[in-house]
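Next up is one chain by itself, shown in structure tokens, the form predicted on its own.
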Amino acid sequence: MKIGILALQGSFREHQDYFSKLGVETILVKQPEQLDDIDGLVLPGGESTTMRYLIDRYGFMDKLKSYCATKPVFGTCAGMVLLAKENVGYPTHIGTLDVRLKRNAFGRQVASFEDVINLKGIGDVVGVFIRAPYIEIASDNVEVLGTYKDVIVAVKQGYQLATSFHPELTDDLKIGQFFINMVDKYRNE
């Protein structure tokens, strides 16, 4: 198995470094030739509006948009954006994820903050929550992993996976075995 981590901008190494932890092999996807070679792809955290000027200038978007919605996606904080079909106020990006989305929904970088969160089918985790976006609304098509005081943080569809904060930034690697075992999946089908 191998995972490639978008590496245009954000916290690629950071993402590099937890799935190394669970002992799957990654790459840093700079080319979008690397996608043909990847069985899950990572769309990290960092600052989307930046990542979407990188993704056009480097002829990543339809490959992006054809990857993601057939094969195992997994997309933290940024990467939600990446992926939500509806970004409240805001261009859509790859569009895939059938979701609208509010970005910086729980305030600006000095809100930041940590809480556990307890997700369906994996546990409480640790969400660190940095300029983080929220789901406003999920279609019957999106499955709801996870809440915090009332919205949306997490979800999945298909093999599909979001979630509102960095998994990424704490020692918990459950949500990153969760992806494995999608990506597991999808090979064995």
Second form
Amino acid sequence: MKIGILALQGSFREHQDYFSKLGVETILVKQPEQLDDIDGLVLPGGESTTMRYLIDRYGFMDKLKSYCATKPVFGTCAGMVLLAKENVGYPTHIGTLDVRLKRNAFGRQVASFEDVINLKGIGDVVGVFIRAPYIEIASDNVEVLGTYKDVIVAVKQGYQLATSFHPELTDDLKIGQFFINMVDKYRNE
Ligand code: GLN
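Could you give the coordinates for the form predicted in complex with ligand GLN, as opposed to the form predicted on its own above?
And the full complex, kicking off with our chain again.
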């Protein structure tokens, strides 16, 4: 199994370290053609506006749209913003995840924080939120995996997984393992 990590901007090295702890081979995706060689894709946290600029500049968008619509993808924080079909007040990017999302949604006072989040089918994890988005509305085809104070912070839709927070900044490998299981399932289909 080979997991690609979109490496245009943001926490891609942290994701590489995180998945190496799970014994998975990763590659840093810097060219659109590399999407053809991977079994799953991680869209890291960072700054979605900057990532979008680089996605367009390096000609990634068409391939990313078809990849994320059909193959396993895991978006964390800005990666979740990239996936959302609707970003309130901001443009849509990849747009394959059927949710309405708010960027930088936790307000200035709690712009960054950590708390325990219980995730359906995964268990308790520490959520590290850094100027994080949350999901206001998820369509019926989207499975809500976790909430924090009544807002949605983790979802799964088919082979798309997305969290508002950053598992790669913790030592808890459960979410990464959950994604690997999704990739395995896809490969065996
Ligand atoms: N605020 C960033 C954005 O909207 C996301 C922050 C993050 O990835 N930690 O793109």
